[in-house]
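There is one chain below, alone, in structure tokens, taken in the form predicted on its own.
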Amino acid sequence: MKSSTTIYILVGIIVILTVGLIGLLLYNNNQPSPIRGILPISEIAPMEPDSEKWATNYPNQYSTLLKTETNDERTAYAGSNPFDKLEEDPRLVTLFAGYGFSKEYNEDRGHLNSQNDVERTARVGEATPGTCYSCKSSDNPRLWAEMGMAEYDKTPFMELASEINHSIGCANCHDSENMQLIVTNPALDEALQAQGFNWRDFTRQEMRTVVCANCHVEYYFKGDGKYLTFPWEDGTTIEDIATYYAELQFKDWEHPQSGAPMIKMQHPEYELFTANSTHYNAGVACADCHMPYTRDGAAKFSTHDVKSPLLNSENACGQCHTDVSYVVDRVSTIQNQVSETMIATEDALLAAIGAIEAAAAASGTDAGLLEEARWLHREAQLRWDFIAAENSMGFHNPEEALRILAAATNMARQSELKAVQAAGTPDVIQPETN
């Protein structure tokens, strides 16, 4: 008796269980998808350009983010200052003769700056390509939407800037409904995808370096249609993008005093940074140093104010380091080191443009070794350039910084070599004068 009684409550406590569980599944799939922080006061449109309508939502964020408008502040070696780089450093102006960094190359300004700088710029002509304004407006993610990104690159920039009205902003990293950090550069999709990966399976850390290679990358106009495209398919190392232009027989110019086929580095900061960097392998985003947690009152939030660590310390680096100030010192050593050693390598190709020059010039010079010459400037300058236009001085990878403008003065020397032995005399070396 006491054993059937035992086993009815037991079925009974069962039979309870049960239909609570399924009470409870059919409750949760009838529910919203959880909001991640606090509820949206209001609904922000798809891609919506205007960072102004987010900041309803996100005052914090906005808030800083208005101010990579006005800070100017400057660095050692860069910061928010437009100075004049070929006033700063006068080699530059041999380095890109031909092209149009050798009339203009002024140091970039904060993110509210982009539209207005890329318009002012005088590399900027008729014969511009739509392709310029892809890292400068909030506006293009929708434009991407509705044109496609061959349409939209093919648009003359003279048309094109009709379209544009914003800086970057929100609408470039965020998707508006629930704020993930996203892929919005059709360029960064294509480019991840033809390494086989999938930035839909990223994780949010990792998005939040992912997410500046939307603009913080190497690139190049391919075709008549000026298609913007990553040359990432052989991988992300100098060596691979070197290979992948060479094999393309690609070029952006010529250099008119030495014949080279000439290639013009972008702001390279994410490859160099993933190149196995220290802070990288560390599992450190780049949000954590540029964009840091802050807080107001109660509130935490990523600043918005986007800029050189170096101009935020406190925040950026001592959420990791207990000594700021050493961190600091040490920054300024390994970035006084990297710019040594790239006047250096900046000397070694002028030494060999000028033997280049005076080869050509010479009579009887062997044109298959003046060839070999011309190609090893391109190679030395092209990674010259990896390194002197990224925006770290080094720093996002000090040891592969150093080991890259080690090769490309090496090969800078052995042109100016194979210029002497094309022409059959040395005297086609020109003193060096500092």
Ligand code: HEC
Given for the second form:
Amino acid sequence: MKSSTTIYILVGIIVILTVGLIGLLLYNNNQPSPIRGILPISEIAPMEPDSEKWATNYPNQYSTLLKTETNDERTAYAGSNPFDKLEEDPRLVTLFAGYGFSKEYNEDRGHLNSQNDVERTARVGEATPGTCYSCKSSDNPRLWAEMGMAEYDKTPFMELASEINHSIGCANCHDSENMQLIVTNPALDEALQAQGFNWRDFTRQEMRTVVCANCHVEYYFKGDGKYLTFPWEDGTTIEDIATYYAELQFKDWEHPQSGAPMIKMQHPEYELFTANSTHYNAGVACADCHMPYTRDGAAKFSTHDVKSPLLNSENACGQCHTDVSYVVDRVSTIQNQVSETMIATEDALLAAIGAIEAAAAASGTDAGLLEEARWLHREAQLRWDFIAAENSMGFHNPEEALRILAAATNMARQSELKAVQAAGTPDVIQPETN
Ligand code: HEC
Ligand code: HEC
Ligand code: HEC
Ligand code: HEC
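Next up, the form predicted in complex with the ligand, please; the one we just looked at was the form predicted on its own.
Below is the whole assembly, all chains and molecules, this chain first.
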């Protein structure tokens, strides 16, 4: 074949390809914009608070969420039965003296009880701010969008009640438009920003943990407006949080016996879990254990029956661990160790409170040293409470839990010694009952 013929053929092919390509591009440009693979069966309004309205499209997620209302099984240290923690461990009555938690402190239960449980607790009264509803209702995302969080937090609890008609629901965790996991609590958004993070850049696996941090965190009410704030500016370890509160000279209440300015920890599951725990470092998320994939016939979905994984260990642990009974046994060993250590810390705290009270009543006590003893009581108790209020009895991060309890016990005993030094006599040491 002559080389000129080859060139003609090649040019011909290029022309045909180019024309074809242009045609294809033009044709594509005239296409309607892409549509979703699966059309929603029914349109769900943005921030729709009523989970039942999401149910037509997502029946399995809804029906499993419903189970959280009636779950009532307890485990050794947790579970869904709202047992009385004060009866279980009477030391708590003294540790929380002068504060609501000494009147009533029940074990937490399933998500669909959140509205009911917060409204009937003895800790709520006339002075309670609306902020207390922040992690209890699927009406919040809508209200925060309408009122702004500052206004929401300023509104008294009793007044806000008429707007709150639902427990936790789909709108707390999902964008109804595309079902993506989202940060709905403005306080979490602000706390992440303060640390230089933007949750919109997080991976899906990260969001399977961060979505729980909308609520399962330590927080406080800032200023007269009771503005919901996470104390994360210095970081999220217990030392970072203690430093933050110390710089602010913040207190939740004053202990009537020791006179110390106290901090009550809320439920720092997120902070404890993310403090270098084995599972967090391995990339495991909250949802892996608490919302494992489940099958119903051909459907495979994340169970929304969020509860103790010990009540669902085959699904919760079995997806990664082949020997489920071994790891469940490990949970028991870890929790027993943490519980035993925690009670030793409580005894040390009670000793500090007793010694400070006696030193304050004695004559000639050094006021400066007594203040130091009080500050040590505060610091010891907030560390202890970080582990006590956290709901896994140490399992989420066993090493960190034991480290913190050791530090707390040490500080409590230092507090007791300071009280002795302040009074100038060991007579202030109280006999220990056990
Ligand atoms: C590796 C599995 C695992 C991961 C990951 C995990 N948890 Fe847990 N969680 C547990 C176990 C086990 C318990 C203890 C349950 C018990 O004692 O009955 C628990 C307990 C809890 C409880 C108390 C349960 C109850 O019955 O009252 C809450 C709340 C909780 N976890 C929230 C979280 C949050 C939020 C995260 C992420 C920040 C998380 N968990 C990550 C396994 C896990
Ligand atoms: C406490 C937070 C939370 C609530 C409340 C919640 N979800 Fe989810 N949902 C999740 C998480 C976490 C996943 C896992 C997402 C992932 O893996 O990307 C999920 C996944 C889903 C998915 C994707 C498919 C699947 O099962 O993994 C759908 C659909 C869904 N949820 C619907 C709902 C509906 C409907 C409601 C209300 C009835 C609801 N969710 C309430 C946290 C929540
Ligand atoms: C909108 C706030 C909110 C979000 C988001 C949220 N929780 Fe909760 N969670 C709560 C509250 C409040 C309770 C306690 C309800 C009660 O006792 O009435 C609770 C209870 C629980 C319990 C104890 C259930 C039982 O039966 O004892 C577990 C476990 C739990 N949450 C895990 C998670 C996990 C995992 C995520 C993220 C996927 C998550 N939660 C997201 C507010 C929230
Ligand atoms: C998504 C995967 C995943 C799930 C789900 C999971 N684990 Fe793990 N687990 C790991 C990984 C990864 C490690 C790190 C050690 C390893 O590589 O085996 C680990 C380690 C452990 C260890 C040893 C901890 C240590 O510090 O040595 C225990 C105990 C454990 N898991 C218990 C559980 C229990 C109980 C559950 C269910 C409630 C569970 N795990 C669910 C992935 C998982």
